[in-house]
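Form predicted alone, single chain, as structure tokens, below.
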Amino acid sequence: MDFIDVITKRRSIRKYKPDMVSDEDIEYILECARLAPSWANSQCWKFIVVKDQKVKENLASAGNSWIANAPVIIVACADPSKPGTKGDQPYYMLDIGIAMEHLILAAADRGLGTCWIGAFDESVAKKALGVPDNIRVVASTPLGYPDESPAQRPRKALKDIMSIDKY
């Protein structure tokens, strides 16, 4: 499949069939945020897998109950103080966010469905995954096979989104 093709088919799935992931399949996903690019090469990310029942629910009560209800939740710590700073953006966000695209970029790939999710109760997330006080939870996507297929949503033109030498 052309990349093109992947991004174009991605969406954000809330509904799944309760069939399990497969471990090649996680593992494929996985290497492929691996392999983002982050700050300094600092690679801040850690990446929890959740297929416990009990787990995933109690990490749903963070604010987003249905995603209990996917096979697998994965989650992205980041140690912020592993990358720089550059004023006052952190760069941990940045390159979460790159691996986290990686890694729903690949999902798609496989036929997976994801939807990135970046509004939780980050304290109750913690304590239902045991992160440490140091580590931050930044993002968690549920994964499984699709059980709806949303429709694509509209996108800006490019030429609404671009400029050439100035603003």
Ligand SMILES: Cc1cc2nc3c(=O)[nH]c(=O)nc-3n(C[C@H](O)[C@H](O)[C@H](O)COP(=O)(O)O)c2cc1C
Second form
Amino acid sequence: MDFIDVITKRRSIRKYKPDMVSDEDIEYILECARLAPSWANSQCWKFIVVKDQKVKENLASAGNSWIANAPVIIVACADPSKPGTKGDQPYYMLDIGIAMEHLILAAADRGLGTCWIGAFDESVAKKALGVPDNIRVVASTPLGYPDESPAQRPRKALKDIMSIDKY
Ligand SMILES: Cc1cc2nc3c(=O)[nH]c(=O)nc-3n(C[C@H](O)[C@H](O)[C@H](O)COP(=O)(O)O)c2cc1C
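Taking the form predicted alone as the starting point, write out the structure of the form predicted in complex with the ligand.
To see the whole picture, the full complex is given below, headed by that same chain.
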């Protein structure tokens, strides 16, 4: 697919077919995440691929319980000590955001559905996955073949989000 087609066709998918995703597809999308840029190339991330139903359910109990119905959940963790901070802005969040977007677009390129999950109880997610105290669970996404075709969600017009030379 052309790059613009991947971006245009991607949707947040919240209903999945039970069909398992191939290891080759999982490796492809994680490879795309691996190549993401990061603060001083610190690559603070680790991605957990969750396939076990019980682990998925424990993770889903942290929030967005419907994600347990997807065949795979990918969880993005960060070591916050690795990237720098700009004032009060911790850059590990941004680094994970970039890597997650690589991952999500790569999945869309393979016809796979995803949905950014940011709203969850981190302590429940950490317990479900055995994540060490010093590591943050930043985001996750279900991964699988879409069982719905949502219309494109609205976006602001370009004229409303850009300006030239000053704010
Ligand atoms: C940082 C971030 C966190 C999000 N967290 C959730 C979430 O916890 N649960 C959920 O169902 N969708 C979540 N979403 C998906 C958004 O609701 C969705 O991207 C937005 O409504 C636009 O729809 P689209 O992705 O289909 O274009 C999140 C998206 C982003 C970027």
